[in-house]
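We begin with a single chain expressed as structure tokens, specifically the form predicted alone.
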Amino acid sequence: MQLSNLIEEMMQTPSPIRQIMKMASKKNIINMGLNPDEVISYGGGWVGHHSPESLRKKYMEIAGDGQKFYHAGGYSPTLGFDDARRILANFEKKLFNVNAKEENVIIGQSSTQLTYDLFITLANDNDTILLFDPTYANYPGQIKMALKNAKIIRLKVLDEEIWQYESADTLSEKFKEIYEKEKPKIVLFPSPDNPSSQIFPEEFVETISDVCYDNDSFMILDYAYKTQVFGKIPAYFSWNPEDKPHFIGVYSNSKWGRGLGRRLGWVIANVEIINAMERAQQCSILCPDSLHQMALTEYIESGLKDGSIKKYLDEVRNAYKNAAEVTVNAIEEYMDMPCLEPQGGLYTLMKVMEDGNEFVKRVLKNTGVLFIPGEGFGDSLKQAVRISYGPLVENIHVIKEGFKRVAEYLKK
């Protein structure tokens, strides 16, 4: 059976994200001769807190109302329901002072799907895309699938020697140098970052924005962890789409609302890009999920009025901040290996001083503790692992136990 040349090639280099999820699967754990109930995993790129109870009740109300449930089974407009787009714009206005309107929003199946459609909307097959090193492991595969002949270039943002991210000035100069040489059509990065949970300096992000604007390129900021910043909120979290026509924000409720399996995402950008995205989405998913839009719209609208949504987000943010502190303290106490101080999100990076892939296999086999090899996120992490405290946020005591196990094994 002859499949497409593209998919045959892609199958030879499987998605690091899927490989991560397979490694953490119950079946793989059993095949390694381990008891799944005894395994401690720092591998998951997902959140472990519970969704808002009032959001769950919105789903129950819709399911319990015959007429509402009937409407939830119908098509929504390709851009999403007007009320949903309006309330998502209002959500950003209330929380981050983003001056977006309904027409600046398109709702999709997920941020993953919307990012894929953005590649098709903004770039041609032979264009250049700039990613950071390290960065989210799913981007390169998506680019390859959407733009087969696109050139991917990397801006190294981590100083491997001192195990810290470069300064704003250094990053800005390195970016201007690589931009001048390569002229990328799209610059894409998350902040807070995956896999490092670092927040990129305002001066550096301003430099990217200015250079992209002056050279007719696009800047895409992945806001997956926007509500999970532990300290000062960066100014670029408040950028307005019509003021910066080259700037696109990609969002979802996967992390803050634990909607990982209830997939829904949205993009906020200037009207011209939103209208172009509508045409792309007509060919990819046709329209976003009606039930999820209805439930989220009702939840956000009521939560903004009574203040419950801000209270919920504050509680969730503090829980992950605490989990991050417990993780870093445990690494310092037991591992004596360099790691990054999380500034938001779910992760830290630990330098293991050897091949990360071999370290992960050896540690898992001998201790039942799972880390994720860093190499899938960029060449700068070949001797590192990504550690996620996200799934353990409601089981903090487990975090410390895992590092204690590993340290006892390594001492032998």
Ligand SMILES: Cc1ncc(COP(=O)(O)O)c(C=O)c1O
Given for the second form:
Amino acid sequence: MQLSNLIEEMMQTPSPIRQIMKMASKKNIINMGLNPDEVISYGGGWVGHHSPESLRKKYMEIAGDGQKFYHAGGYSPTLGFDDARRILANFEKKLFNVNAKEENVIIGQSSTQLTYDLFITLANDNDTILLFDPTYANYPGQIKMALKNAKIIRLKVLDEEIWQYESADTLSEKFKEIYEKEKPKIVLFPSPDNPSSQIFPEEFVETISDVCYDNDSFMILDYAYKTQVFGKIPAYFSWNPEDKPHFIGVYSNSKWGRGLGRRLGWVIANVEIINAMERAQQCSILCPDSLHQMALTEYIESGLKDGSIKKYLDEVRNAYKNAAEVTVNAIEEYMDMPCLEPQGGLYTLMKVMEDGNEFVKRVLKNTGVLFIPGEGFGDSLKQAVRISYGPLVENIHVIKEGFKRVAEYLKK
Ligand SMILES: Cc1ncc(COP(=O)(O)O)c(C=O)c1O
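Please give the other form, namely the form predicted in complex with the named molecule, since only the form predicted alone has been shown so far.
Full assembly next; the chain just shown is listed first.
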């Protein structure tokens, strides 16, 4: 069987994260002589809290009402329902003071799909795309799929020696230098970040934005973890799409609403980009899911009115902040290894001082504790692992237990 050259090539370089998750499958765990019930995983890049009860009730109301359920079975417009777009713009206004309107919003299946469509909308096949090192592991594969011949360049943002992110000044200088040399068409990064849970400093993000604006490039900010900032909210979280025509925010309800398996994504950007995305989305998914749009619209509308959505987001944020603290404290108590202080999101990065892949395999086989090797996020994490407290947020006591077990094994 002859598959496409592209997919044949991509199958030769499988994601190291998927590989390790396969290695930690129930069957493999049993083959290793371990008890699957005793495995402690810091591997999952997802959230473990519950969706709002009032959102669940909206789904029940729709399913219980023949007329609404019928409506949910119809296609929505490619850009999404007008009232869903309006309510998402309003949500951003109320939470972050973003002055977006319905015309600035396109709703899609997820931020994964929208990011893919953005590559096609904004760049040509042979353009250059700038990613950070480390960064979200899915981007390079998505770029390759969307723009076969694109060149991916990396800006190193982590100082491996001292295990700290570089200062805003250093990052800005390094960015200007690499931009000048490579002229990327798109600069893409998350903030808060996956895998580091760092928030990029305001001056640095402003520098990127200014340089992109002056040179007709685009800056895409992946806001998967926007509602999960533990400290001060950066000023760029409030940028308005019409004031920054080259700036694009990509959003998702995966993380904050625990909607991973029933998710929606949306993009907030200037109208010209939204209209162009409409054409791309006609070809990729035709239109977003109607049922999820209806339930989310009704939930956000009532939740903004009675204040329950803000309360829910505050509670969720505090739960992850607490989980982050428990994780960092356990690493300090049991492991003699440096880690980053999470500023939001679900993760920390621990420097293990040996090949991360080998470390992860060895630890899994001997302790039943799973970390994710850092390499898939960029070369700077070859000797590091990503630790996720996301899935354990409602199971905090387990966090400490895993590190204790690993420390006992490493002492031997
Ligand atoms: C930075 C980042 N962007 C995007 C995604 C995926 O988002 P979605 O569920 O909307 O496809 C993830 C998921 O882990 C992520 O960490």
